[in-house]
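Just the one chain here, the form predicted alone, laid out as structure tokens.
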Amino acid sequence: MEEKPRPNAAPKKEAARPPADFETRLLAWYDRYRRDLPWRGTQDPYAVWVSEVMLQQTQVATVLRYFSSWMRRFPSVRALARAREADVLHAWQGLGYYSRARRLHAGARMVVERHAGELPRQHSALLALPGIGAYSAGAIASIAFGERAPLVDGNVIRVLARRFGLRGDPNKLPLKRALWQLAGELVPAKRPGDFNQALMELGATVCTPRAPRCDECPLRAACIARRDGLVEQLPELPARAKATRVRVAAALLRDGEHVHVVRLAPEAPRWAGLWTFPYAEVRTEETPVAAARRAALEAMGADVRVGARVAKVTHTITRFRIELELYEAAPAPRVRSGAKRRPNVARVRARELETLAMPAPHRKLARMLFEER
């Protein structure tokens, strides 16, 4: 069988010097087929930088149901950095990977700080705000300043792998050094925000990680791996590893109306700084009943007996399959008291529940609580 050409890992010279009607195709496509989305149609740096850290690892159905609502609650830098962390996480919650939601925080209070409350448009100065990085800044600088710079993300790195016919891991170099300079001589000086938007926009909507709509496509023309019967095959990403499982076990500890909660440590290896339900990770030849219990012994600071599993969630993340089990528990009455309870461990009544920024596992269960009383 012949083998299929194999173009070199990083584009020739002349690869990168696109078609003189590709700047064109690309922006003509986006202007008639993008989709009507709430932060796009602004140039508010502060709304761009909020949808490009709430759109990181996040699908855009997701976003979409909250970053108005986000606008709302905090609608400027000034507004987001005078917020409690608390408000914060509660009003991420549900989207994940809070560390971003925190970034976010801190960043706004770094603008206000040096800044006067107004975004840098220099490029050095938005990559010292924390959370922000090169695609990131790059996003902000091209979208919301006009600004000639490039930016490399998951769809970019497909449009660009498949139209240039490049191989090799995208995640490392020298193909990723490629990539970025690629981008960058492709970015035009007109329209580069909307030239950047329009090849996220292209990669996300066309040309998919799996079956793309190739004759869609306004770059098919000149596009490599379509010529070469390569179009599955790019980017040569690694496989994705299998979810690790993780059984946890957590506690209902029940006070008449009110529920007991733990707030985790801020160096917390998972959801920190959140409320949870007392848990545990199951150990190895532990039982989740005796994970419960000792996850309960923990926050109360005293024995509790153990009873029927209330209810079981799953919740994937990352590399985990998180499996929680929530089980009934009784304290002591010394222990009702509060006496011996830890200071992060607070008395909540069920359906203040709501109010508190808790992880998406534990707000499952939280929700079957609050919609069985």
Second form
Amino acid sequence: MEEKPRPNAAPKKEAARPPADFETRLLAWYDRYRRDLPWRGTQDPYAVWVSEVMLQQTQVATVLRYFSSWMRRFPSVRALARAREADVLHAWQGLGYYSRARRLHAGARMVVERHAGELPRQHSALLALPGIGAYSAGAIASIAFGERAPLVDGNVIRVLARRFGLRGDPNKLPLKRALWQLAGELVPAKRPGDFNQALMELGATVCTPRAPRCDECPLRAACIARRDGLVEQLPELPARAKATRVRVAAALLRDGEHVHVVRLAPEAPRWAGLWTFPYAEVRTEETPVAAARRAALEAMGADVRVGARVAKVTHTITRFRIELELYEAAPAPRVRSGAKRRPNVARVRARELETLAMPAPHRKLARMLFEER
DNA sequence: AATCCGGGGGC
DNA sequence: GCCCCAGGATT
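With the form predicted alone in hand, show me what the form predicted together with the DNA looks like.
First the chain shown before, then all remaining chains and molecules of the complex.
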């Protein structure tokens, strides 16, 4: 039926041969305007690895508060491999996406076991480590090992889509593939790590999502989006879905200065290994009070009588708006509470809550309740 | 190839 | 409140 066998969906090599001045201009700009970031002073592959994992889905300003203290606490792959998971999660507390920390930890142990404690240079070996995908492998290979490896992240997508006028959804295969290919053609043999960082730096500080500072851009003379007035339209990212509301109720079992918290199982779908107040999602046709009672029963095996609501926090995360309510709870009379010993239940002093890794909504509750103002 | 992941900052 | 952020793993 169709005459044309394959329409060229992807914007075919807009730059069959990348302009030579792209690299020159970009690196000259980077040498002059780059920010002085703590992980830029080193080529230590471990430090590069840590910074790249922290920077996944996380802005530089946030990572700045964690990177140096992490490196002091776990100065080497071996130090991290030796660490207990609880300490690793605690050091990560507040960075979010905690599976990144668990994978980094598992990766460090794998590097010790399989690679004698040294991060491997081979791209395929890097990709085999947990938590390292195409982006991070490219970052480590180019920055730490000086290999001519490309990388594509949100900043690179924006810079390239604008500079070369690339249409389409950059998360879908045709453009995605074109972006990786283009990045691979652009990255020079000479300073591949600096080039990649320069691309991201430009995206983070000049070629920003909104109100880009085109006047300050070293690539402005050749920028297709600027020429065509498409700067604000590119890249063509899909609209985001609205956050779904989730109601959650938690039980506060107080005991003098102590309070009960539970640690989520390693296989928990989220927040694995972190500590929370016993909580349960409020089901449809269920009251928050009933959910709080159920939470104490399911998480701790404690039959409780639920009292007044003592706190409420709202926490919006990527796709959910969590409304978390905390209810006072006391063991029901004539019923033994917590008959079984549960290793994942702890009775701690309120002040000690700060020493446990808690996810953001529960940490908010804890601080509301127990922190001096 | 689509979906999930349960933080947080900037504006 | 909305948008975006130095993504990776899972299905």
